[in-house]
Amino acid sequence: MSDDELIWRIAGGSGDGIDSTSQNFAKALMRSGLNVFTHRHYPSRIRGGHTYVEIRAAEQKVQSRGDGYNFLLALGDSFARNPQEEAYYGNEEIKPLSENLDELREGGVIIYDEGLISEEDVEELDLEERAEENDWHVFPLDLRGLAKDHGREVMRNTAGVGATAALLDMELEHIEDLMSDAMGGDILEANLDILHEAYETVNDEYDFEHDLRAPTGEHDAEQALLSGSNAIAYGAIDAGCRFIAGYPMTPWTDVFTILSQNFPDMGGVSEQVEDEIAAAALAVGASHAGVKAMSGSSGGGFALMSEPLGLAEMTETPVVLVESMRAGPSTGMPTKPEQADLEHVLYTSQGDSQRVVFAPGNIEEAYEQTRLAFDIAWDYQIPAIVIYDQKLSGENQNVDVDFFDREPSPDLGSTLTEDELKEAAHDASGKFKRFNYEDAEDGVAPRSIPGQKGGRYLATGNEHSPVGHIEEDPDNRVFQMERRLEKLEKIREELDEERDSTQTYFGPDEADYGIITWGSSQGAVAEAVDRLNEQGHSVKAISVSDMMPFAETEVTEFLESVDEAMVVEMNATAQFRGLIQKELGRFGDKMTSLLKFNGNPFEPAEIVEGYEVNLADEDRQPDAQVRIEPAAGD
């Protein structure tokens, strides 16, 4: 973490307004000209508990959370169920302070709400001693009392923002504008009053001995603050999607909610159904009927979609599914990020998989690759899956608004008109030869839409003849299977030759050492590569998005160009490294793994340390909660 950035953490309890407060503060920082990146940590328990949001802001672009943080606003947990030390979960009331001290950097600033966190609690934490050791600057403020004076205790988060702005020497203009946009009347006036009172109280009562101040910056273009879920939803809309079915499950629910909110204004349909089997089946049915459709879920819910996914593969019905990974198995840690569903997404359903899988690594890729998933699915009549995780789903980052200035693509792909159906092959009964392998180009047999004259055929999950009747003749089976599999070869050719690469590269082309990653770990890897090269190392990285069909050519070229490579991913079983070795087995002895699976995403410093330990060939593991696994054969 550099000295010219702010990493602000607001901590409280579930229900204390941590998420909304952090969103508004992040927008205020963005509007002041800074680049921002947010990281959200919240409990999986329905009963709630300690939660925090981290905002990293700097003049330069920020691509990941930082290494630790430098400003803590600890509100305390006003919804603590049992504020007793001997309770099962400990004294939850003070956890927003006690749980966040280990990662606070030297010279950092702490505001805590002494209206909720008692002096006795603070003494038990040895806060004064720790502050002296780490040069922390501690400001106890009665935020709760300030809020009560203005009528509503929940406004103590507004008081905390006012105090933060004072300690960072920030103007209140952008914060005031955002509050005015979000509320009005007496509520707005009360919040503005408490914002100013906290700001003035801090300025009047404290001398600032800390060096931390809000950075300054300026944007060249209009900015929007978006999450990966926003990007996926907007990519689907611009791709022409107008039907979504789903069942709520963290963290996929955000995409479902955003589309459900937007579809009524654009003639789209959103259906919340009884389970994920029904959700995927409805999406397949809507696509069969001629609508661009999607569904999705997270790990356990996506498992239920295996049967409809197989049906889409066999009937060659285009559909887009999204799978938002979280820590498993089973319910696992449903609000924590992990990249451990890769094999599940690649191979679930029945028989040989015939699907496309993209794994975006940032906001822009989430938008572009969702649109690409729809294009490929409808052009080739094949299911396409966008796999991402809780980190990318919920983290917010500023993006140029004009990045999304694209033409919509409502085209239904390889679909015949009624005039074209007149010339198409039919059998003696008049049925359209929908699955005609003889006339299929690139494995794609053009389809009709139900209701079209001359387009009648049978759609079955069984292996079938060209018109859809159940057919188990060996020759037919080989013809149909090879035709369906041919699509993947043609898709790979199109991705390699006709479209811009969906892989992302970092570092100098001629570097000796390589780092390979995928998905949301991309940003931390990018920053680690920059640091390592600044320290005199020779390192470059590739972030791979094309999981199926695999980006064989680009990954081969990358591995051939380096002496060694480290594969960085958030799981315990090195699933992405396993995929690379499955596709490119000859490089097994070149690759080691850096794995993290403790429920927190990578920080850049952890990747730097993993590289240094691995390069030194030391017989030890890094100090952080990450694990190195050696190359095959070592």
Second form
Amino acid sequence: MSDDELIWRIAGGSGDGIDSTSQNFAKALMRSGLNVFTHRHYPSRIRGGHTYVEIRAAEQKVQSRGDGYNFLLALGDSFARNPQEEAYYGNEEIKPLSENLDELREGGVIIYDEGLISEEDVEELDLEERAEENDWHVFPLDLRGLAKDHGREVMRNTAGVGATAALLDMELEHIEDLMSDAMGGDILEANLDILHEAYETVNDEYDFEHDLRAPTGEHDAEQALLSGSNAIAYGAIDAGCRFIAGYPMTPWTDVFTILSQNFPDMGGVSEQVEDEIAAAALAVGASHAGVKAMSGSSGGGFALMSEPLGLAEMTETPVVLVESMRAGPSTGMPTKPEQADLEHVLYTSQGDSQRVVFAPGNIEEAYEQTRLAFDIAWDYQIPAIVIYDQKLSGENQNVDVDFFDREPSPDLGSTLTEDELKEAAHDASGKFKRFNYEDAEDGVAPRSIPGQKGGRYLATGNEHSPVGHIEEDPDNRVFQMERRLEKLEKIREELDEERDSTQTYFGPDEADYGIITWGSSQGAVAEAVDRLNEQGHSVKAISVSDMMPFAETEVTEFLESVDEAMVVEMNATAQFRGLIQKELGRFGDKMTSLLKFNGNPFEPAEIVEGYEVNLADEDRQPDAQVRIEPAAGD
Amino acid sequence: MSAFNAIGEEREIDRDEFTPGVEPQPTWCPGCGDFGVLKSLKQALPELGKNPEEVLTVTGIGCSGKLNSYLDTYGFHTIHGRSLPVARAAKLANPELEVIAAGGDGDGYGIGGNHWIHSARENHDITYIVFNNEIFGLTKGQTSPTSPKGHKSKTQPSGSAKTPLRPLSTSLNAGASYIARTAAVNPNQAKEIIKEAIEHDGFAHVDFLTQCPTWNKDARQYVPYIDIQESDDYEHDVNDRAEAAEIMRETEDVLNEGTVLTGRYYVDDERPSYSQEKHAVGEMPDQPLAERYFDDDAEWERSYDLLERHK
Ligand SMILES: Cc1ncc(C[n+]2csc(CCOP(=O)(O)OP(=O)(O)O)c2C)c(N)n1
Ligand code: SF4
Ligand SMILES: [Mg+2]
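Swap state to the form predicted together with the partner chain from the form predicted on its own:
In what comes next, the whole complex appears, and the chain from above leads the way.
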């Protein structure tokens, strides 16, 4: 836990505009030279419900939530308007204050809107007593009234930001700039008035006794604040993808939306279609006709894509699908993260799987691996899947702008031109031998595109001959199957040798204890490893992205280099540990699991705790599982 | 310069070009109506000046799905019920391709029904041929969505309790802009209707009655048939939606009583195709998207230029 960090939590009703307020405040912190990371908590109820966004800001890189937080801005829940429903839901207005107290750190600061949250309610909370115990510094402010006096009531978020800035001793410059970018005219004037008024009121009326101040920092390069969904969408754009088909489903909708909004200006095509079977089939159809295409969904929608995915495997149609996990089974918990679709994505669809699966663990990896998925899909004519989750999808982090300064790669990979087709093998009737196993290199038989002269062939989900005719001859079957599977071996070799490693390591090179994780749990693991090493433990970690073909060499080397290892993942049945054992066929006695599946992502402290519990348990069985339930804090 | 020089190529088309020079020979049963569809396409395409490599035939799964094994064009034999979404996307990717989708009544009206409704609604510029044999042929004779009420099969041993689906009326309501029914036993009409359907700019749905002598022995072989355009007993304006609806209903009602009505039912030449609509709202590129990938001078936008909003 770092003393010089700010973790600011803005809590309110889910319609209170806390998203845009927090986005701007995070940008202001970023512009001031800090590194930022945002976490969005989703309400579990559909109508209204209180929610919050947390911004963690520090001089050093931040890539995860912290443990708890140190500054609360409780706006009061404007959605709590139906008095008759009080019987069911209790008093909603107080919840942004009352429900967030447990995780507030000692010495923390609280601002609450006394214009919305009533005095009697606050008394019931024993806030004074608790504040004394925990050294909290409480600032009741009439944010609503202040906003009303200078503009409109809805602008109370701005008042809250002004008060926050005053208490943190922050300059208003960046906040003002961001407001000016986003609005104009009277609205801007009113907001600026409110911002200053709140800032000055707090400075004039209070003596500060709290120690918390905004940290300071400096960036070497210009920064951009973006989410995992942005990164995936931008990776697709830079890979030359210009066709997307989809059907909305949380949390995948973000990627679909970003691309649908950008494609029209880029000559691309986006299609919202009748269901996910159609969505995946459209991506296959567009790719077949010569376009770099993608689709995606979350668990349930991805289940519907199962058969078109198999069709892409059998017809060797390149396509990229993204799968944004949320807690399952079935509709599960739509807005909660989980990493329980790994097996689903690896194996769904009939027959032996012939696909590539990457699981990026942070925002940069999300961009890189989406591009890589396109490159490999088109080079090897194979479906490639990027699996991520609700957490990576929605969290924002700052990235060097220069990171994105690179050339696009719209190349269609192993696709022939008409000139090249003239040299290619054809049957006696002039049909192109598109699935020719005789001259295939690395298992890849180059393809033609409909409309090209000299390229006609049949693509079919049935087993087929070199020109694509349905063919059940046993020799042909074995040749074709082996050729398709050979591609996976070549991809494994290429990932091992030529591409920069898609695995990420944390901690010292040599350590006694290893932590293995995948996907969005990476950030919390990275921070836990730092803390454990600071405390004198010898721990290192690997975050694995190559799920299929599996990162065999790197995970083997990692496991061989440690005495024991703990696999950290957000699911209940240790799917990733199971995959490691299946792929490597050993190390079962070295690995234990740390699992969490209550709908909230890991906090670094929980991983530290999991490590301690695992080590302390002298009689533990090799396949022991520690479950974090309920999570510390939430 | 185009990367797809088969498209629009000016040359003499030999009628035999659409017959695969090497195997396979059709495996359909003798007397199967599916031969009629194949034949009408083999005649219609060269008469329209189309060559095999500017046509993409997308099929589903069923006896009918084998169509593109025996019709020598670019082909995509997909999965059961999914020919339409694949075909639609190919057309959006390269609007200059001639895209024909085809499949059975089970494939199109049953498992793929959702796609059919939405493809018609959106008016994609493709031709959709449904081999309607009122039965599941490939899986050996189970009841299909168009099987008559009371039809007995191994899976409905006491006779189907379900009223058959109305293919023409449903297509009209969904939004198809060309709707016709023809029959394998009427090759001349079939060829003409297929030609019109291909020429039509929009979703052209042909319900093609294809007898299945193997599994649907009770069913009539769709003879005698009546062409509603030729017969004096029927008269309707194919551009009039209400009149079309009325005669479609009658056609569907009388089929299972032994009267086989065929012909053009509805033609709407005014309705813009989906690509035109999409282009009009600014979401469809001017040039075929597929061409861009072969154009070495094409400029590709970068995410780097989108970052302003994130700073
Ligand atoms: C998802 C799926 N379900 C079931 C099948 C099995 N199946 C293949 S063809 C078919 C029905 C064929 O009937 P129809 O579509 O009318 O085509 P026909 O053979 O009559 O031309 C079925 C059920 C399949 N291939 N895929
Ligand atoms: S089973 Fe019926 S539909 Fe299939 S090929 Fe034989 S006759 Fe034709
Ligand atoms: Mg049928």
